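The chain below stands alone, shown as structure tokens; this is the form predicted alone.
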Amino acid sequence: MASEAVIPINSDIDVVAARQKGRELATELGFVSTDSTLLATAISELARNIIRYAKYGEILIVSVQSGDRVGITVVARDKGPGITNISLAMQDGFSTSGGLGLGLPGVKRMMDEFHLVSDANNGTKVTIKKWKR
């Protein structure tokens, strides 16, 4: 059952390819179109987050079982300059960027699962889990 895929993340297509990813792997899994709707808005911040930050790093998805529960895992690394205050990019409204602020918060309200590694020296890894209702 377990679906894998590995998508590089340098430009504005790879984010679409990635996003497109999740989509057809939620619907293949038999996600309810809102949550295949999260996910995909969830890969997509991610996958901007490398570019933005990064310049270039890749999206793991891959389809997960545990016991009778189906969901899926997205993994967004990069060996980027990582996130200086993890605390501070986890609040409402910040942004280095000029943007909304909306990022990381909102990929982990989004989703049921969340887990943020970052450090100068390793860039930043990102994992998401959306499991199926």
Contents of the next structure:
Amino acid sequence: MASEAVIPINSDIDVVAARQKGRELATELGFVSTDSTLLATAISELARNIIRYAKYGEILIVSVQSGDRVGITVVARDKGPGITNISLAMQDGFSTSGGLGLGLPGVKRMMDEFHLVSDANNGTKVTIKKWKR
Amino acid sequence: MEVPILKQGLYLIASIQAALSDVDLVHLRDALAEKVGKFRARGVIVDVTVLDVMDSFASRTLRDLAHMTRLRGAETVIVGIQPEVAFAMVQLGLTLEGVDTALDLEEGLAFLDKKTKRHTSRG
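What would you give as the form predicted in complex with its partner chain, now that the form predicted alone is on the page?
Everything in the complex follows now, all chains and molecules, and the chain you saw is the first one.
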């Protein structure tokens, strides 16, 4: 029952498409409505970061299973300039300062798992996971 | 997708019908700031009931919209934020500070009636 979708992120319309795809899969897997909304919102933020900082990239949405747990993994990746100061990007108020932040602390708060890899040569890859409750 | 803006008395009501792209949201913001002058509106209601996601860009654009219309002399109230959306917004740290909100269209109208009356009696 593994389900997988790759959404290329090139414009603001793709942000909407990506989060709708995420919600669709969450609903299909029987996520409670609150968690579907958290997932869709997190995807929206990650897609937005791709456009704002890297111009284009992609979002991969996959259903995962571990024992009898079901969840969704989302990978947002780009070949952009990378995040130079990751600890600063993960600081809470940074995201609200003048609207220039990445919103990453908020995304981390909404998810069960959060992993960020970024450097100037390979771009940025954010992996998030939400388990079905 | 364009958001229809209805004029009702001294108020403008923008009723969002479907998910909006960033461009759509910016267009709505600018259209309302312009129409406040055109229709000499005293209040604006933006109904976001159908929005299933309110991310940082949407929050910021709605906040800007509210502040822009206030600078043009009209009060804005955002109505219809769904409970799950409110929860996700708080998790993200988006509080719409300085922006008036109401439960639904009815409450939004009552809010504007109170708010614009107060301004009128003072002037």
